[in-house]
Amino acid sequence: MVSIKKFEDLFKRYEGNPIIQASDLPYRANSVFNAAAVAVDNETLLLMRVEDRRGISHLTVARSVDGIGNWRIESSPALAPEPKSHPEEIWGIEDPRITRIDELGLWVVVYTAYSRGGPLVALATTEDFKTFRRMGAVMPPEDKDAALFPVRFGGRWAMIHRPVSVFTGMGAHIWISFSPDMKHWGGHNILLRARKGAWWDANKIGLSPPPLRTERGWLLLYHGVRMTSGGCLYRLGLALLDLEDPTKVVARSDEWVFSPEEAYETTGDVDKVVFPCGWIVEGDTIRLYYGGADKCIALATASLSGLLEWLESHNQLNQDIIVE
């Protein structure tokens, strides 16, 4: 008898997902999807993404002592749009991502305000989730898909981003960029570019929740968007920087690690989406939180020294491939 091997996935759905849902809310909204998440207080915090009836989006608390139900969710907005203040919030502000910063004891929030000109990236910083200090537009547009780095590099700190030139068609890569003051930033490069041709990650990629920081380097996850007959198709695959370095790329997956394929994913306001901005450690087990299909929230677990483990395997930079 033949014996067929079964292929387990690194992340695993939770099976009662979706965790939040629009009728989960205290008041009246489309959708809710794209949270970042971080440990308080030894509770789960989410900054949820919150789309009201108009299509404007604004930033919602919930949190959870176990990270799984019993979601208390704030009855009102935390960081709602102020287009009369910060006219480059007009028509929103959307997935967040969420940094904590020891040295300045403050939570630093990077998220999209959608401006007129397009989306950009905004910093704000909270001592406490309930009042935000705004930073303002730090990124012309087109960029998002941003979070900062925890520590400084060389007495700078350092912010991952996606630009992109709506006139050079020169696609969406990943970039980083430093600032001493995290108002005004510079050192711009490519950090990861976009594959081409048959690639699940070919011509457009974006950071998905922050870096996370291991013993083998910091740990990225990345969704990459694949242009199909059917439409696009949200994926994702990882990456590892030098810790000391984060410029320096020293590993990046050949295949994507997490799909669209329920049906909470495949069918929404957006088909085909996986859309995570939030992931908490607690020993080696990652609860990774993701949108589906931009219209609720989601949860999936996996292995840390597993993700590592299997990267050092599947890195494409130490294979004889050649990718244009």
Ligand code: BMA
The other form holds:
Amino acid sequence: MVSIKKFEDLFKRYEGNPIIQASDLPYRANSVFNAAAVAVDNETLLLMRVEDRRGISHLTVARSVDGIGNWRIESSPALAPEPKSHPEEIWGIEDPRITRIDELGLWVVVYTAYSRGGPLVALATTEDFKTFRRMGAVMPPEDKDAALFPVRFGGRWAMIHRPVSVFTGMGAHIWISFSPDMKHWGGHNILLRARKGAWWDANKIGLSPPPLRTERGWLLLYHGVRMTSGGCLYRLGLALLDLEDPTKVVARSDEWVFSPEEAYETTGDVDKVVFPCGWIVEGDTIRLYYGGADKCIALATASLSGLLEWLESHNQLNQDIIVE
Ligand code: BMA
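Form predicted on its own done; form predicted together with beta-D-mannopyranose now:
Below, the chain from earlier opens the complete complex, with every other chain and molecule after it.
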């Protein structure tokens, strides 16, 4: 086990951040951010959210051997909105999360389709990141920040997502739902509630990258949105779910673990935002890819065992405190 010293940051930013910005793209765009990340053919593949100069987002592939530099960015979108056949994509597709499903020999991309009724959860599958098969909208608006687990539980697929209640003041919480076919979802349960009051994750939370299988459970990295008089502040915290039964929350961090600090995180199209949609584990090292201020893509690394160890000692569920 790596022991984390007091006050040392759990995530270390890459000193060459940001790793990708709109000026690196082979075509004109407003911004590139919030990318899914997976290891494919011994390379890192990012499925990046690119916002064009109309304001509509699409997804574009970038590949790199070391996952840090020399990105080869495709000259046209891998997945662009198709509102004629998929009206839910009228205002774009955003914030992908990718899960490898070994049982089916494919990747599932869960993304936000920006429909007339608001953002909703949509799914597409791919075997090669060249052709995609859309499954369409699977959750009605408003719902986003969704990702699949890579395995079934009791024969059913499981998905984490973040529906928003129409009742104001009810909060935006993280839910888990189940499906026999990835298309029809039920068994809806609240998994993590947004905290209240002064907490860093009061009122609005959402999953960041897909759940990560570890020896101690499914590790979740989630964002908490603090509403301040200076605007929203997006920070990240950790939670752990039972390996066999992901509806059971085993741990939840009291403190946040990552917060906007550097200029590329504090100033952009939306200030003070760190928004990861992908992480890749190699040995004990996690590479976290995140959007900075809705403008660029940045990289940070952490020790997986270090995160698990820290979470154990910062597990709010074991603390004798009143949260609400
Ligand atoms: C969320 C999503 C993200 C975005 C973030 C900050 O609601 O829309 O795409 O990065 O807000 O603007």
